[in-house]
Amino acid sequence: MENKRLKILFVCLGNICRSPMAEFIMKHKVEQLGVADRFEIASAGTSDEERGNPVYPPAKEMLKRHGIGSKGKHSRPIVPEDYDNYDLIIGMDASNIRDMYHTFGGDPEWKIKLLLDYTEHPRNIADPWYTGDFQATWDDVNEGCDALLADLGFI
C-alpha cells in the first residue's frame, strides 16, 4: 500500500467558517511542505442548512489576508459514507463529535478527534459564526494544523 494518501476530513457545524477554514490552512501547510501529494483533505458539515453556500466571507477573507484561496468550496453535510471513506475525521468542537458518532453510529475505529486535541491545551475552537472573532479561529486552526501534522510525523 505504498504512496497511499491519508484521507482528513475537518468537520464543524455549517462548513462555512471553521472547517472550511481548517480544510485550506491544512492544505496550504502540506503544500509548502512538499507533502500535498500524500493528503487527500476536505470539510463538511454536521447540519444541512448551509448546504450548497459557499465559504463565509470574512472567514474568506481571513484566509485571503494569508494567501490562500478557497476557491470552489461549498458546504456539504457529513454523510454516513464518509466514516469509510477518510482516515480522520476531525471536529472543531464537542458539539461536532456528537453529532458524528450519532451520523456515524459510533467510532468503532477510532478516526474522530477533536482538533485541538493534538495541542498542548486541548480545548473546542468557538464558532465565529456567534463570536465574530475570526481571528481567535484562524490561531486556533492554524495551532490545530501544526500539531496534527506535528503529530503525523511531517513538522
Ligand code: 4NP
Given for the second form:
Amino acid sequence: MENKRLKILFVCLGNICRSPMAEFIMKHKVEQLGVADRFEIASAGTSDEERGNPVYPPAKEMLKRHGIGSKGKHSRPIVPEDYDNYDLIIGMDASNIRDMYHTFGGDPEWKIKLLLDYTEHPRNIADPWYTGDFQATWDDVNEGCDALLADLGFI
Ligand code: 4NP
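Show the same protein again, this time as the form predicted in complex with the ligand rather than the form predicted on its own.
Full assembly next; the chain just shown is listed first.
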C-alpha cells in the first residue's frame, strides 16, 4: 500500500522571503534524506500584496548559495480551502498565526503551528523584509526545518 504523503504548507506575510525559503529548504532536506516521495510541500502568504511575484532576490540568493533553487515559485495568498488541503500549516511568526486563524475561521484540527515551536527555543522568525538580515532568516528556517523533521521522526 502506498504511504499517504504528508502535506505541509509554510506561511508568512508576503510569501516572497521566509515561507519560500522554508519551502525550498525543506524540499532540499527531504530529497537529501531520500524521502521526498513522502511529502508534498508548498508555501503561501497571509497577504496578497506580493501575489504573482517571484522569490525576493536576497532570499533567492541565500538559497542559491546553498545550492538550492526556487525556480517557478510565485507568491500566492492563503485561501480557506488550504485548511482542508494540508496536514500541517506552519507560520513564521505570531502575526501569521493570528491572520491564519482569521482566514481559516480557527484551527479545529490543530494543524496550525509556529515553525520555531519545534525547536528548543520557540520564537518568531523576524521578517527580513524589514530587518534586511537574510542570514538570520536562513539560520532560523534551517533550524526549524531540522526540528520539524526530527519531530516527524525523519532525522
Ligand atoms: P515575508 O516578507 O513575509 O517573509 O515574505 C515580506 C515580504 C513583503 C512584504 C512583507 C513581508 N510586503 O509588505 O510587501
